[in-house]
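Below you'll find only one chain, the form predicted alone, shown as structure tokens.
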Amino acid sequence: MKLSMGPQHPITGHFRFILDVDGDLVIKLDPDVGYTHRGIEKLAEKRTYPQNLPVIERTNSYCDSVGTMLGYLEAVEEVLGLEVPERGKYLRVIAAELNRIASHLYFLSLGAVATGFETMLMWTINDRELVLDLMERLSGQRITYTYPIMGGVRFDMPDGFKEEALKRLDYLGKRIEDYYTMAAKNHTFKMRMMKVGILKPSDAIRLGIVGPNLRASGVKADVRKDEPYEVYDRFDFMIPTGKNGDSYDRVGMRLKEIEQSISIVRQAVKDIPKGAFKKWAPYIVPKGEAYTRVESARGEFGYYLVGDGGIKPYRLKLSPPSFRNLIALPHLCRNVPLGDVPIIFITLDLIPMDVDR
């Protein structure tokens, strides 16, 4: 028989599954996308290069909004033949890391949730306030920051902001180690997510899978590491991998990227340059066009840029990630339990909006 699970929102969002299911067993997965469609690619045509960046970064706001805007940004200096000054790329790149902690720990309570550890959920959610709180100290937002733009930042690090930094990674450093006793060694969550869901490499390259959920699979690609951008090449970081690629290796993914993240924020606000943290933008681009790629929270990200000369982009194309590894949904969703939906569907880590745009 057909069975439609969604489009409410409890753990699949704005998002509908159509299952053909023999018993408890599902046979066959269509994902029904398009509930959240904003059409933000044409509404890019009808607005000035600045107006488009809080359009942009709400492909993805509520979770990643500074990986969201910054391929778009880069796109546009791209054509401009704009230079950022150091100091600014720099606090890119502290936003950029931080907001993809406050993601990956969205994503652990959703995790959290699908498997019935409550108490996980208040933990991830209440540690990913510290992280909101810096992001609001350095943009005035807690979640829609829009704290890049065109030539730099919006605002330059505050006073203080630095120490408080550092004491909030610190602490977020230690809680790593307790959500690893929490989940990752749980039996429970363990036999709930390992052999879940399994994604091979050469399935997940096949697939075009992209970011946590490609490097869960075993391989080793992140935009970071093989086509830097802003100043990643300064920093010493690893890109882990997992050695299964099921749902347990998926989740382990984004703590151990946690940890990363954590590292890089520490050598960025410690290293941090002196100078001025944005340089005037004309508003009129000239013609040309461009692509571009950055690494998000749920992977490569990219960009197509067409300028006609004027102040509206004649083009604009989002590569998003959630679209691309939505593909993964169906490929693993064949002769598997129906209790084992939810779980794979979380752990790809799909948000509705970045797929739908």
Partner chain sequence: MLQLNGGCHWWEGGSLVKDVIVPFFLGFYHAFKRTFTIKHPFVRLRWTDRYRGRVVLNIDRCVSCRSCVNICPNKTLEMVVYKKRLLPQYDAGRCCFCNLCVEVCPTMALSMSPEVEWDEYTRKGMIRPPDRFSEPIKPVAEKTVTVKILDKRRGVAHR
Contents of the next structure:
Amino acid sequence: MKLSMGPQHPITGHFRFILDVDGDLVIKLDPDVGYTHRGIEKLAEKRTYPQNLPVIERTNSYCDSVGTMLGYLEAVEEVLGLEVPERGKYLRVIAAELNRIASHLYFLSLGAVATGFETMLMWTINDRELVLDLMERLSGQRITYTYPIMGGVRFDMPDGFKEEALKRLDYLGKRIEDYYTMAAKNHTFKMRMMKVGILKPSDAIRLGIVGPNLRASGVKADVRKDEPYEVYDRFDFMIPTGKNGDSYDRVGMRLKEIEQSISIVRQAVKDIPKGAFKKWAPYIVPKGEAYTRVESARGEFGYYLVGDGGIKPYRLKLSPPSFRNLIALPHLCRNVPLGDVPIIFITLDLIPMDVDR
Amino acid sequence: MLQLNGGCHWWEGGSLVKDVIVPFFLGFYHAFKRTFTIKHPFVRLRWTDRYRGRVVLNIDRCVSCRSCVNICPNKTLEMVVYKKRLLPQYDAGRCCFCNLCVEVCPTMALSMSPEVEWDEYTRKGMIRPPDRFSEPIKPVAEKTVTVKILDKRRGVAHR
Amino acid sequence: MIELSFAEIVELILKVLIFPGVAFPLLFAVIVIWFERKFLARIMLRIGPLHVGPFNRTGLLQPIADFIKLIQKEIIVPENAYKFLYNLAPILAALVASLSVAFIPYAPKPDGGYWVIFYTPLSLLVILAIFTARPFIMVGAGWASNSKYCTIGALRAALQLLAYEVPIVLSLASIVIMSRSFDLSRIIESQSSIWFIVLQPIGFIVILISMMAELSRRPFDIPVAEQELVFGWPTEYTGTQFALVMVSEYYDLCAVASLITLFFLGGWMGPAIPFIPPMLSGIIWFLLKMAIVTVVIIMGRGIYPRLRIDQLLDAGWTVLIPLATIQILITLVTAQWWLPLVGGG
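For the form predicted together with its partner chain instead of the form predicted alone, what are the coordinates?
Below is the whole assembly, all chains and molecules, this chain first.
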């Protein structure tokens, strides 16, 4: 029987899965993407470099907008040959890591709701609010910040931000214990998550999986460590890796990464240098090209930018993490029960907007 | 019979007693904590000063330079004639609150206000000609709160 | 022609319309829906219903407001549905669910009888027969909707409900051995000195889990799994029909809470409350125990994620049925020591 799951379905978001179902068993899954295609790559060619900021950000707006924008800014700054002031770099790291925490909390809520676990959904969404509050103090927005700009960041750290951030991150660090008790150690949750959608390390590398999903399979790969951008080489953090590569590891990976991000923000807030936080950036970008990659919350985000010496980019190619991870979905959804499809889909952390661009 | 891929049995989820009972009591305990959400229409969240809500125009300062119109990525702003002056008109339906127009304004005539509740009933009403564009912001509601106390044992309190 | 005295007629009307009859399950449904929403909201650190009703923003009348809203809505029948069965199923579901209350005794009467609408010495069997009818209504509704999600949901419902009736019947067998009767009121009477939860803890756990599965409450709400099948077998129902389906679920919850109370928690047994006639205090004790059982059943929704159908069936056939059988064996072996404790007889 063919079952068309989505685009209007409680879990799939703006995807459609065409499932070959035999009773309660999914034999084959065929993702049908394109419901949120906005042509961001083409839009970027029609807008000037600063105008592109809010557009690029909306590739992955409601989860990880800073992580998405950093790659674009890195590319533009590489073509420009622009060096960002130290304080600006630190502020970018703070924003990116706070955003990663928010994104991972959002992931946890979705992962819980894929199994019908509404309590975890509300707890994580509530605690995400604390992080969004911090970002609101920093950037003036809660979801789409447009906070980093060419040559630095938009605003300086407000007064009292440091104390407030430390206070809230302490609370968040304590709350994670509750998440472990309620979800990660919950018998029923484990039953649903363990051994579901096992992605072997060899398969993960062959399919080109990136980000936390790759690390959950046991491969140590993180752009923040491998090829440090901004000031990531100055912080002391580790890359957690999973053991089995199943959905349970993918959830545990996010929990551990939240802890690491909290530690990064703590360090960054403590030893942030004084000085200018942004630098004047020219409107016209010279001829040149650049490929940059950043570690956004979903994984490695690649940008290829070609400037033709004008005010608009000649070509901007995005290679978003969700698009790369999408290939794992049909691979993992072979001969699985129908109840596992939402779990595999959600734990791969696929965002339709990110896939379609 | 097809072989199922993945999934584990009922005994594989850790300790049957501890990992079932402990979450039960943790959940029960949370029922007596302070709620995180607030009673919204009666109590409202306080926005920070930096909050980027509605864009407000200061008519006296505007020099009709079109900088904001040029920078806007969404064609939100448009120059119209108002009282024999060329002034920007604001289409709230298109605005993405990116702050670019505020940054490029040479005379600081534009500013972001923390006003968020300005719904309109018609699509036409969202287009604000210069006179409504420059409306002063409404006073905020009487009881506004923000997260004040963070206590893991008793929960988060808004004050 | 049976001759009824005036007092008997009044009592019958009171029974049918007010206490265990029509009004009580409805009131139970309204209160439990409100309590469930409010209590689960508190577990999730939310506030829950807020606006409708008296007593300073408690949302007390929210279920009634929802019900009125649902009644106002248009009843949409899918084009390809088998219309007769489709329209009949929600009515049948509500009817069957409300039937079981008629056989449950809620208190002893001063003259020696029991406060029950229809007394029969084989009431346990009647209740089991009523429970057996439920999967067929679900399968009928799911099949008649002629929608893929509904069909899968109906099949899941059939698998789950049929699988979990067996442990229920098996662990009821040990109760019947204990109390030597199929009469629900006799089962309560036999717990006068010690409750069966103490004598049969395994049976209690088996019954609690199986009843939750029968009710399709959260850890076992596989037939209506929202994330997989949009709403399972009642997906296509709208308006009043949906309201009937919802109400039938809570009627079932009412019956199940009463049954667990009278099987294991001693029904109306409890210390007499001063200044209150014994019948009324019996009812109060019964309702109090029912409330505790209901809270435990409701809590499952806030604490545990949903299981998968194969895990559920696996656990049902390989764990609960052996456990229930072991309970029977234990009961048979130890009966000679326990039976003097069991009252009634």
